[in-house]
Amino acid sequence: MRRQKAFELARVYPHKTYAQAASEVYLNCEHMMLEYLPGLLLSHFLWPHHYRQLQFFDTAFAAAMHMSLQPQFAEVGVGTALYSRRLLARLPQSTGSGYDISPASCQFARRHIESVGLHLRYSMNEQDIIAQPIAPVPWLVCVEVLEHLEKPVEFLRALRVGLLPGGKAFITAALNAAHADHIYLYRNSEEVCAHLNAAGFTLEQSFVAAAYGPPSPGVPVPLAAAFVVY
């Protein structure tokens, strides 16, 4: 929240690199493992925007998938693995694959599925999809990665390349959000939608909720905006 007051007034991220934030925040595996990740997986059941967030991708993409003859998924920057165990359970017949740079979320997610007991329906992979692409599935999920990178069009086109034709991706982003690990500065959910074009993707719907509203009028707040693309 300091980081976010210092936003209201400066309008701008502090500089920082994706090298930097990486060895600040993914790979401190403490911070990741008892602060971050757990913050992360409560937050969509505490911020209003990331609940209503869910239920987006329930309604806009979930229930589209339970009527696909190929549920098979995958989910880069799984976090949590959070929105890949609500298509597990909800889905009895999908199979997934996780992607993350972090060896913390990557344990963290193994362990959160295989705590419900999904994990025999799921892979978890440290992999960085732009140096090694995936293998192109009909369902893809991404949830939050965008901000957190320094030439967020170069990743979205590595996600277009693991989409097969036809198939359908579930992509979001935080809009002023001054977290220690956001480093690209969406303002607007146009600009999103402008990377997501530039990559090759095309919009079918798409979903922006704010955190709260602004103690006063112009003042930026954090913003959750989703987008199903194809």
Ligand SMILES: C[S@@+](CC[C@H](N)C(=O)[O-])C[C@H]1O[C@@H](n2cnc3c(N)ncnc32)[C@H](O)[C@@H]1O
Second form
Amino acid sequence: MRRQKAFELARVYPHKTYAQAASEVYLNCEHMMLEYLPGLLLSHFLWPHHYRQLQFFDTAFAAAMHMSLQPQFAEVGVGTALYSRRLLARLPQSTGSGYDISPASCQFARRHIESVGLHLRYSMNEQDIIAQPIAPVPWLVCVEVLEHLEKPVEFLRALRVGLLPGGKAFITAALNAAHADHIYLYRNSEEVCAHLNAAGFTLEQSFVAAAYGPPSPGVPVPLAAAFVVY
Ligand SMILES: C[S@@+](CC[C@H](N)C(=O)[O-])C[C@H]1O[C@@H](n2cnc3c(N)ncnc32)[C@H](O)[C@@H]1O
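Could you switch over to the form predicted in complex with the ligand, since the one displayed so far is the form predicted on its own?
Below is the entire complex, every chain and molecule, led by the chain shown above.
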């Protein structure tokens, strides 16, 4: 909240490289396991915009996947594995693979999926998907990774390669949200959409929700923007 207050005045994120964010956050196992990942998981049930994004995921993506004869999915930047768990639990025929560069995220995700008995249909991979492309799948999920990167379009191009023809992807970004590891500032959903198009995705439907109303007119507030693309 202190970072957000500073952002309201500066209107930019403090400069940070991806390597700095990775070493301070993703590769800091203690911080990831005790604070970052549990906080991220809880946020989906405490923050209205995260909860509404989950509901959009259920109706716009999981419901469509439910009708599919090929319910194989991959989640990139899996973090806590909340979204993977949701698909595995709701779609008993589904199988999935998770990908993350953070050893802590991989461990947390593995434990999370195992704790609810869904691990026989899931594999977890510690992998940078730009350096090592994922095996293409018909259903692809990537939640809140783009704003963590210096070059989101490069990452999105690697994701596009991971989507089979006829497949669908659920991709989100956090906008105007000043977190320690948010590097790329998206100010509105059109900017994310432009990046998706540049990477070769076509928009099917989208959703935007605010964390709260602006404290005064014109003050940027954190937004969750989610896109179903093909
Ligand atoms: C904010 S978390 C999102 C986690 C989860 N998708 C969620 O919304 O709860 C961002 C995750 O992206 C991962 N990440 C960052 N850069 C990545 C990259 N190049 N490839 C794969 N994962 C990456 C981080 O390690 C972290 O676990």
